[in-house]
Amino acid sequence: MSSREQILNTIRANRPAPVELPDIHAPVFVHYDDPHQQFSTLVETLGGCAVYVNEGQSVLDAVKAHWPDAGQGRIVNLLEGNNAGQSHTELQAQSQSPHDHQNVDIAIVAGQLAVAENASVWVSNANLDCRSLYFLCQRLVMVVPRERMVHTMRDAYAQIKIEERGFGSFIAGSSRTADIEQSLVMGAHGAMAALVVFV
């Protein structure tokens, strides 16, 4: 018997006793009385903001109310039926490379659901060939139907079907890190500012 086989046999003979996996269908242990308030509070902690569209107000109105300088830079609006900003088709025609999205000032994208537990938004798109837009734009606006709020990530995973989409990601807040030299870096992994608009 070789040394390798001896080592492997010793490991096999000394395996720890199997432990039963936790019941992921156990009763809900995280529940927020007001998940929208929880989401709004947490997203601000992360450097983002959540707003609600009022009656007669458009998403672009909400964006301009939050960022009065909106419209001075390049805006890409991937919402269906949008009437402001570049559409997906126009974006495709102008994009030669994923790096072309670095000069997008504001990207407005659809969010499928929001998670109160960590203030993240699930975004996905089966036909989007410009996924770098979500991470290279300067300011990211995610538009979510207000009834599409869930309490926890477990609730979120129960509703999404990752295999049905070509692209999907949970995005929370604005991107910032202070791991290096305790220096806060904005936009290291994604947009420098994030706005969640509930409609």
Second form
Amino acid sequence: MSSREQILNTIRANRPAPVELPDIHAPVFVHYDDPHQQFSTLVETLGGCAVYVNEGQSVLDAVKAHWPDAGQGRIVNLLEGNNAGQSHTELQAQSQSPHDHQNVDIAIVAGQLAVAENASVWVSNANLDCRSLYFLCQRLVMVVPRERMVHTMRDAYAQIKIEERGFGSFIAGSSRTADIEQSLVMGAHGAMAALVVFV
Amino acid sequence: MHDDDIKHPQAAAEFLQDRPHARWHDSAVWWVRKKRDAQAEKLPEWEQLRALADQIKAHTLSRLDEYLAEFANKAKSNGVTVHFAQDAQEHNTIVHGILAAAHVKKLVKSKSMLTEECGLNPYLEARGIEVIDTDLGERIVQLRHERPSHIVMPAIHLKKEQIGELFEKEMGTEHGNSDPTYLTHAARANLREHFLTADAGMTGVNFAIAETGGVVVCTNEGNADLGVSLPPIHISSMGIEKIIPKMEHLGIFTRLLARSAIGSPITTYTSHFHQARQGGEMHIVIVDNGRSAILGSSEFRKSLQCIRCGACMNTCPVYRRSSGMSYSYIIPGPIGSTLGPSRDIKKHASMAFACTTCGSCSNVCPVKINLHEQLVGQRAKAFDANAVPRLKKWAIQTAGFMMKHPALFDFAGKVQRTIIPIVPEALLKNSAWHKYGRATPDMPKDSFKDIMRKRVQGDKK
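Other form of same protein, the form predicted together with the partner chain, not the form predicted on its own:
Once more the chain from above appears, this time first in line as the rest of the complex follows.
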């Protein structure tokens, strides 16, 4: 008998009495009066920042306004119809392997949804073949339409879809760790800084 | 890598030799517990979330075979290779088989208590594969040839100066520099080289979704994500109890996990892996290693609901004052003290006795495991299995006999109240009272029963 069958058989033999699956949609969950305010305040404590683009301002303008030194390093911009920075097509042509993103300073990617309760953004970009971009870049910019804001993770899971070759992630702020004496340090292995741009 | 010979009381006494360090450990861990409270208070539905999580996990365990089969079939249809391992040995053989077939020389691993449980690192290293733990805390204990002392904060038992010295030796950082930011960024640079040159990446699993056949991994550092998005081979190891029925249920668990674990609203990365990266391959190893046996025990099966947040450790007054190094099982604290003895009562009996039954662990557990009740149950099991030291067994038997004979109990109390005050201090020197520098307490005139009797009579008047 295979290990699969052996394990499943033991489980079957040891099965507890049936327990009903609860209805997770029944309770009323927290509702923020101003979810954008909640998001913006929280993301700061998580090593990120939220900005809103003004009329006539491009995402890249917003990024440069936030990081005045932007443009000195390599910028990859995956937004449709935005020619500033390295475009998606150029990127695909140049990137032979996921390792090619290691010298990316700023990556600008689409975020599909923002969650007010924890300041995370859902990223799962269709046609992006190298998910390493999210994690290898030094600074990550996630661009989210401002109406795509939900209150809690329950609302988020009702809306998200996994697009990128079976990969998607909620990303909240910058990579961080507190493994040395509980001191919070921004910039562990992933992006050192994160910016959420609401358009 | 863990030492089965550890006996909690002795190991804890050793840890307490360095009082300032022990005090620091206590306050560092308690600080995380307080952060957890602050997060819980921000959500009016906190208790409802715990109740839902408990019910979802209990439901899943009651149909675990069906959900596991659904998960495995779905993952397979996503193009993922699924393996089943009955025990640690089979797990290690499978992982080594995958790596050997691809001629892997270097593996980057993100923190996984399951691979610790299976002893994977020494197994692979003995077969010529370099294993790099990439979670910062885990990397620190790996370089020190230690085991993690906490399941979420593996290096919480160490001071920054110890880490500074270690990094100076291992990575050539500046002498005497123990600034956490400096050290973290030194490790970042060092580990990035390993990420870029590894041939395979391995992660644990926080949640496995039966409905979609995908796994979810939560980290703050992004090490799991980097580790599996660069090399062509991605291996995830999961215990059979990690299953949840549907994707939507993550809307409950992802709200509880990081808040309970580190007092943060969520981890930086909550990543959902359903397929390999382009041009790569993905494997999932589903491990039993004694779990299906625990499922058969009505008394202890609830321990399988654990989502490994570590909140029970952070609140435990004994863990905080004795550190994870004092426990014999790879998972310390309250949850480890029931999981360890469930696996091997002879080896881990002392863990269940390292508990004051204060119940704080059960109160913070996000999936409502009745931890302190399980620990009492494990003690009974240890007693029956003859896994208790002789003196302790004798004391328990005596106490049991006294409790069953109230008249004798009352008499013994009376004798004690009379005799202790007239016994010379010197004779009590080696008793439990005196051992830790305590003074012998003043004996009350009346027994508790007498005091209560008088009070009740007083109330009646």
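In this text, all values refer to a predicted model and were calculated from it rather than measured experimentally. Residue numbers count along the first chain shown, from 1. Each form is matched to the other, and the largest set of C-alpha atoms that superpose within 1.5 Å is called the rigid core.
Superposed on the core, the two forms barely differ at residue 192: its CA moves less than 2 Å between the two forms. Once the rigid core is overlaid between the two forms, residue 24 does not reach a Cα shift of 2 Å, moving by less than that.
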